[in-house]
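Just one chain follows, in the form predicted on its own, and it is written as structure tokens.
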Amino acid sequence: MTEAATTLGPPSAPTPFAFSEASWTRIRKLLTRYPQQQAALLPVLWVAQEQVDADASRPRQLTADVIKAVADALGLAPAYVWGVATFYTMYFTQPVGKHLVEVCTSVACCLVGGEEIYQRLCQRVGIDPASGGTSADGRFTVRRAECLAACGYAPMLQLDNGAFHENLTEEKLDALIDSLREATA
């Protein structure tokens, strides 16, 4: 057999998620502040998220594997516990870029300029503004949010569920563009 047919094949599996023992500390430590094991599926999902985005050999995502072990951690159907992650936009149910840019169009951001924001954005990482999407280097995920409830600061985006970044112009969009290029080259 020749070395090119000993390579060929389908490439190999990430290994399939487990919690890691930090995770099932915090984990324990959730479920004594609720009646039910249930009702910590949210902050069981975001240890999972956490996890997940920390391991730099997994998509940021949650998979599938991930999912079964978060049902089992909390003794939930799997089809349960992806109901949940799925209709909320804060958990990975799709791949995600290194960066989650969510820009506000509800209406007080649009009316002071945050659609505009959201073609800016688009047009700088390269992503198509009818869909969003992830951008070809993988750096960017760029999706409209509804409201972020940052009304008074529009218009607004909000930055790997965490930091607003507050009335925006397409300078300051530009300068946190191009730091958080900078700090992930």
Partner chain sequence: MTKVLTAHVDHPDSHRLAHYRSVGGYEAARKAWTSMAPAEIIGEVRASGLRGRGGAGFPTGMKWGFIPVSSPKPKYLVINADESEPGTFKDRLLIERNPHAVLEGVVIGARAIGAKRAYIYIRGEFATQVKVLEQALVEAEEAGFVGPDLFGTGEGVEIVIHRGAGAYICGEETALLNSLEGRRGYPRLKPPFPATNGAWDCPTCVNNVETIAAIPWIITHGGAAYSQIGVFEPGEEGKPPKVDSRGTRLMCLSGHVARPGVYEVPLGISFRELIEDYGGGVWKGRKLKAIIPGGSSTPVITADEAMDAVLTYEDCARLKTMFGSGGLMVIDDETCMVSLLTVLLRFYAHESCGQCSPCREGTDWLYQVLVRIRDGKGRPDDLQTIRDLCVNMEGRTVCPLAAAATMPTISYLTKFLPEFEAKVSAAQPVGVH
Second form
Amino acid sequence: MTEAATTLGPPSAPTPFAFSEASWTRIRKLLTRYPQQQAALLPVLWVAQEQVDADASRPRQLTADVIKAVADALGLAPAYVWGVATFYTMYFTQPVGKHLVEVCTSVACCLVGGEEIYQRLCQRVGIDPASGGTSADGRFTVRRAECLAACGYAPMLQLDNGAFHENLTEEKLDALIDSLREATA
Amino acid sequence: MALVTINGQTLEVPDGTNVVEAAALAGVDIPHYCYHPGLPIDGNCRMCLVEVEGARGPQIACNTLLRTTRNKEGDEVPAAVVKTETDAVRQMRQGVMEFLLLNHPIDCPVCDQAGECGLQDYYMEHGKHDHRSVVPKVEKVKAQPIGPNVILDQERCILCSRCVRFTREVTKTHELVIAGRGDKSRIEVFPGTELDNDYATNVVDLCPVGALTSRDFRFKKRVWFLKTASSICTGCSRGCNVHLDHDGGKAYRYRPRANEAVNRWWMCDRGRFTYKAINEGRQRDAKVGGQVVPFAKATQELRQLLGSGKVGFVVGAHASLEDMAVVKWLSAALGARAWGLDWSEQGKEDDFLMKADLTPNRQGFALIGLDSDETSFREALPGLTALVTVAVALPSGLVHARTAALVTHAAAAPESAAVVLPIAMHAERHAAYANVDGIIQHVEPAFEPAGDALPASALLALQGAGMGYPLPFDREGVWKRLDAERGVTA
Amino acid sequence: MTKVLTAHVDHPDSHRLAHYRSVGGYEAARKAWTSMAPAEIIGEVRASGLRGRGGAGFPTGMKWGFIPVSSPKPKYLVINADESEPGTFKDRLLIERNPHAVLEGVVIGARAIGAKRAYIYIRGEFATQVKVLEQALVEAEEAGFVGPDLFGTGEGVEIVIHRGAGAYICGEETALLNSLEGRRGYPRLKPPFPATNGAWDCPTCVNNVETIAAIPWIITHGGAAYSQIGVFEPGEEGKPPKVDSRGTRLMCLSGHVARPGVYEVPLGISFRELIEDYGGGVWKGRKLKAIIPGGSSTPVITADEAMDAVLTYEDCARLKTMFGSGGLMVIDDETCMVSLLTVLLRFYAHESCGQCSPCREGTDWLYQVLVRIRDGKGRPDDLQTIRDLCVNMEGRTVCPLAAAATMPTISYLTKFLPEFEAKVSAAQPVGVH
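Form predicted on its own done; form predicted in complex with its partner chain now:
Below: every chain and molecule of the assembly, starting with the one above.
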């Protein structure tokens, strides 16, 4: 028997998370929109993640204290919140680098070179394409994404859960990588 | 009531019954993992797929609920016509087994669930397929303590979610959760919040596989060596029904035994681990004046006390109804007084199963007609020539100079006791107890009493007989007289 | 040619209220709220023949009619904007370019079923589209087209935009409802159905974005006008219609096509016309090998089958495929179908929610078998294993995701079997793992 050789759930962070006043304002508004508090869980996780993301001093991850803060705000058990958060791919339940780059390698994109874009991106930033992951310098986390509803503008990638970069070519990809490198230099 | 036809047999079942339960009533076993009568239906394991006439494709029996159904003429007709033993159903079960075992580590030789594992049982009954995947299995966390009493092995888990539903719906403590998605899904606890509620170990009983095992029982005994007796937990006045698993005169564990009226399917951890008292700290020998003596010597001494004139009896709430009855009768025969008193500590009480009264049979005092007035005992004590205590620990100030203590545990006998006699616990005899709601529950003996112990009722009845007062000493005789005298029926 | 949904989307301000108003926007809502009873609205939608554009093609008017009128519980209208079916990107266009049509459809639908609140569940990845929709909602609220008191009636509807967070399965309506309630996106057991026990156990109608966006046009022009578009052939006395494919559809062209994009077409035109006239034909001058007609979950059809077929629910059914969500992927003759199926199955393995065992284990197993066949390491019995797995998954799960993986799998294996056999037979023998 290995006594507590491994831990379950998210790790803790050096500074405990607390919702900012601005976040509380958003949360209070969200709570008026649902007949039950629990329904605000996905939106409140978004609020938490956005606050985490805007705070350069914090790891880019929903650490245990963040999950706990969300749970407390909604009167839910932290384990429950963790179970819900890990179901969805967009919440940072794993550590994420300075830029999260998700390349669609679903059917429509792969028909027109999505896989090649993914491979090239991995190679350019130094990530094993077999697994994806975060580059050694912590600048890039690269993942395969499943269909992002841009099939007519393939190949494409999504940057940091936000903007779509569509109709990608090698040149466009390289230019994007360079500009991201510059921005985080 | 609703009608249902299962494999050609039509029967009537209460409205709302599902097909798993209905089939059981018809003597048909429909294999299932995720369905449990005490938990909300989840329908995730797909093991209970059956054919239902007129349905689009196979249906899960657990979520096929039967309601009164009438045809156009207004006649009641079967709500469902179910087939559970067709080739198609057998093929489906085998298919599901193959999926459930795909990522299972098949580590039965080192798994404590082996022998009582739903995967082993159903594989032999419904699977028996060759393993044909060469894909590496998904690796997850193994042998992780997730609380004081439970160990988790994520790899063995079939994600039936029984444990999650238990902590969500029954204890409402929400410690367990399924995290992740797809075949990377796994049971987790949140860091800093252990599975540490008063009912936590029920998840071990609920887990149909070796994913959740009891830290207490793990690796103590291969289950196929265990024998099982129907018993009750004597840890509090609830009297939860249990299976007492034992071997070689030793109790290994309690598992809750379903009883809708008492404990449904559950028991608390406090009570669950009271099985240890059957093995530990027992009084095994008879003693006179602090010295171990042959049993007959001690009973001789006891009889002397009984004949000393003004004898008093105190019987505790751990004694069975039989013990109380015989004390009552013997004291009457001797012209002695008998009290039903117990000074056991109080424990935690909740609004579910746990009661503050940590004795199993306090209701028995009134049922048998014993005096439970402590003041009258205190007043009478100085005038007694001897005191006989049965299954009770006296407060130090109330020990009589000539005390005979009939005890299950050594610690209950006062050091100054003139006579100490070992008596049997509930695991070692037929006995009955009246729980907090007055429900009389019988236990069957699991094994022979420890050391020289006898059931207190038999021990006292034999003394009575020796003194010329014939008293019933076996179960049948005791209950016959109880029924006749007090209308207390087994 | 009539455009119901995209008449004005090329205008740079098509997403703004001012432009939408300038082309008659929210007049249908006014009409519905001030001069039509709920039953009349449902009647018009029934008459239009509109069928759900999310994939299942269930008649919308009938679906609205399922919502119990006299329920004491609140009723909810929920819009499925979780567009995630590979090959589909039409709802995105509507949200980006015609968001007020979606909102106006919601306002009308809410009156039809008696919902005081509507939720638009939009996939989390649509961060940009969420902003457009939120802006449109603010505009509509400020102008009094969405809110508690519509057109002086003293009644109204509140619309809430609810953003998902990355899960294909939340496009399944009961998984969507669970996600809306702040749960893991597990599909629910059925029965009960959402019409009676949906969001928060209340009567709930879930409509696709494209479906709800067609409602303003139908109310403005009448159900009869909508039903004139497309194809309808009545059935024999007392029988359902032989062909019931009315109205327009947004067809998403992607893959090996010269001009990919979203095209609004009347139902009943041919696949040939769609691919060649609208899409400019197969790219790079190559030949057509096959098409996936309605999103990756729909069985593939060969070029020959496709070129003879028309865009109707019925013709798709004749070809043992489905119209699905309108995500048509064009596959040229240089495509390896083994690789294509492998990519397709990676999607389902990734997106299986993991709730029920056949799908949780089966989707990844299927994918892994395909990977080794693709990589030249296939085993002699692999094709049979695939077929067995498909049998053991399909129809035995909580929701249709397993079938969405197995139905296309079988179609590739059936229609392009030689490619799979060649891969397996050319495989180098490998040792027992």
